[in-house]
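Here you get one chain, nothing else, as structure tokens; it is the form predicted alone.
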Amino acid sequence: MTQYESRIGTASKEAIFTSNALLSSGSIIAPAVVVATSFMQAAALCIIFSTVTYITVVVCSYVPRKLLYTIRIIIYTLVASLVYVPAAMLVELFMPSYFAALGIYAPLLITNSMITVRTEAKFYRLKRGYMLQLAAFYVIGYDIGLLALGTLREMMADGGLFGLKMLPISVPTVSSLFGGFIVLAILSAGFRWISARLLRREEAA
């Protein structure tokens, strides 16, 4: 295995498994539990989140570290706002009903913690090449968790996906805010259990 492959493997394991932004560290929960009640709504949120977060992280990595922290955060938010506009227009064009369902939680992604906190605490302390890879995996990790949450809630609430009945169940409560927290907690617990088992297996090998 080359050094590059090893670095990619380390970045993906950390971002997707060890420190998954939604299922492990519990970041950016509000949009997930409120909006991700189906696969398609989760997908719409993923598109906006991924576009806004990654482009903002990349662009703002060129902001001088000598600037005051407060000024840097203002710049991050301003850049995220500018990126949000075309991203939101794109989702609204192709997924109008799902975009409307996102409500206020779509623009709130402009100030998500991966932009305002993790950039300063982690990303910008790393070499640029590795930072860009790690940031991409963090975004992918959050997207995986969000899509899993939306899929599970839709399956439990409707007994299927995309209007197709697959299971003889119907638990409408999972579409509520309370139900979202419960499903996310169960999903997070399962994810952490699987991650711990994989880690122990790696250490044993």
Given for the second form:
Amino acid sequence: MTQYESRIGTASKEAIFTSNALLSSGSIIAPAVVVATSFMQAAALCIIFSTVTYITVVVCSYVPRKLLYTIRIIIYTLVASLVYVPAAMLVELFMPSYFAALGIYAPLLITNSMITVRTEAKFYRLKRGYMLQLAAFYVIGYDIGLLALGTLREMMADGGLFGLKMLPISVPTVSSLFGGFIVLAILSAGFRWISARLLRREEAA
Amino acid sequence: MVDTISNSVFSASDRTELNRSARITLMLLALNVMAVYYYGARAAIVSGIAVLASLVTEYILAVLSKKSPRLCDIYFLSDGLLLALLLPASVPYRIVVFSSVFMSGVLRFAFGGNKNLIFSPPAAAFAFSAITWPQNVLRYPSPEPFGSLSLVSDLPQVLEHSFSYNTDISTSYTGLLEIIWGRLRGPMGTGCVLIIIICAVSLYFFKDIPASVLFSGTAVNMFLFVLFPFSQTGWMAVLYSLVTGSFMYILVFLACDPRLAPKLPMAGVLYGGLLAGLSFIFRKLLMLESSGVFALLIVELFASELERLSAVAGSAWERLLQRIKRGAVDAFIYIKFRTGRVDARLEEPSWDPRENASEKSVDSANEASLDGANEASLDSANEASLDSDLEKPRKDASGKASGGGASS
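Switching conditions: you have the form predicted alone, so give me the form predicted in complex with the partner chain.
Okay, now the whole complex, with that chain kicking things off.
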């Protein structure tokens, strides 16, 4: 394996497993818990989040470091809001009911911690090429967590997926707020356990 | 032989815990017997499913987390029975399984086991089930002596609100004998208040439950029912306060759980009082069935704060008592010796200070030694007193010798 491939591998493992934004770090959980009550709603949120975050990170990587930190953050948010408009229009065109269900949590993604915190703390301290790949993996990691949460909640709340009955029992409370927190906590615990086991197996190998 | 094995296998604290859990389980089995009497084999099946699901969940999680399950940890048994007795006999079996798995897996294991509980696992599992499936968990069949409900999971018969719910909204009344024997529509094990009271008394004498929580909860509940009655007044209000709302069951078996109840007496009094007050408010304002469970979940959050408040108040009270005691002693000493010195000054001295200078010096020497003078000063004082004592006979002897000499 070349050095480049190993770096990509390390970046992907870090972003998807050990530092997964939703399931490991516990950041950006409000939209996930409130909105992601089904697979399709989670998918709508994923599209908006991925578009807004990644494009903002890429564009804002060209903002000069000489500017004051506060000004930089304001610029990042401004750029994110400009990117949000066409992304929202796109999702509203193809998934109108799911977009309507997102409510206030879709525009709130403009100020998510990946744009306002992680860029300054991590991304913009790296070389651009590697940073772009790492940012992409972070976004993919969050999307995976979000889709898993939405799928699990739909299966538990309705007893199945996409209208198909799969389980003998349905737990409607899971689609509520406190049920969402409980499911997210269980999912995070299971995810961390699996990640730890995989890492241990790799180290042993 | 059993004693030998248990003595060798378990520590003293484990044995105490095991004995306590065993006694509570025995009490719950007694309540189960009444449930079987009214609802048939279905009640036993519901309890059995709850216990089995709890046991399997505990075992699987212990294996996954590589912790060896301890023989003395039989909380799965008592918690399973506690949960089952809060549910109606008509509850579908899948709901019992889910609730038990949720109780053991999420509410006990995820929080770190019995030593780190925040919420009572059966109470929280019941609350979750009641919110999720209110039509199945908060509707009850009618109890009949030697009754026999169908063993099918989903009962076809129409279920109704509990007796407590009906008494809260109307002046419905039932016979005293039915109340005594617990033949009331409601959760499986919470209607037989007579048996619950007997269990409470025996658990109290075994010191398995804190008396402060038990008595304060009961007293405040009865007081509130008398002051702000629902449908019955006077002594009937007192009776209904004990019988309705599953309050006594929740108080004795859930609120007095030694894993969660406060240890200090004052904290226990506040805890029981708060539970009764909150439960009453929920019932009065929100018309909640088994409102005691929801009240308990809230009050449990404050158990550690109540203990801290009780410790602070206790130490402040002790300091105040000590200060009062010290003040009283000081006042006593002041009055006594001030009074003594005044009397001494007023009276004429009965002895000649010159003749008794040696006695005075002895006294002063003794006082010096009492005041913590060193041995040197004591010796010197004693020598001085001895010298003065010796001088007196020498003086007398010399006086006599000179007198004798003169006479001769």
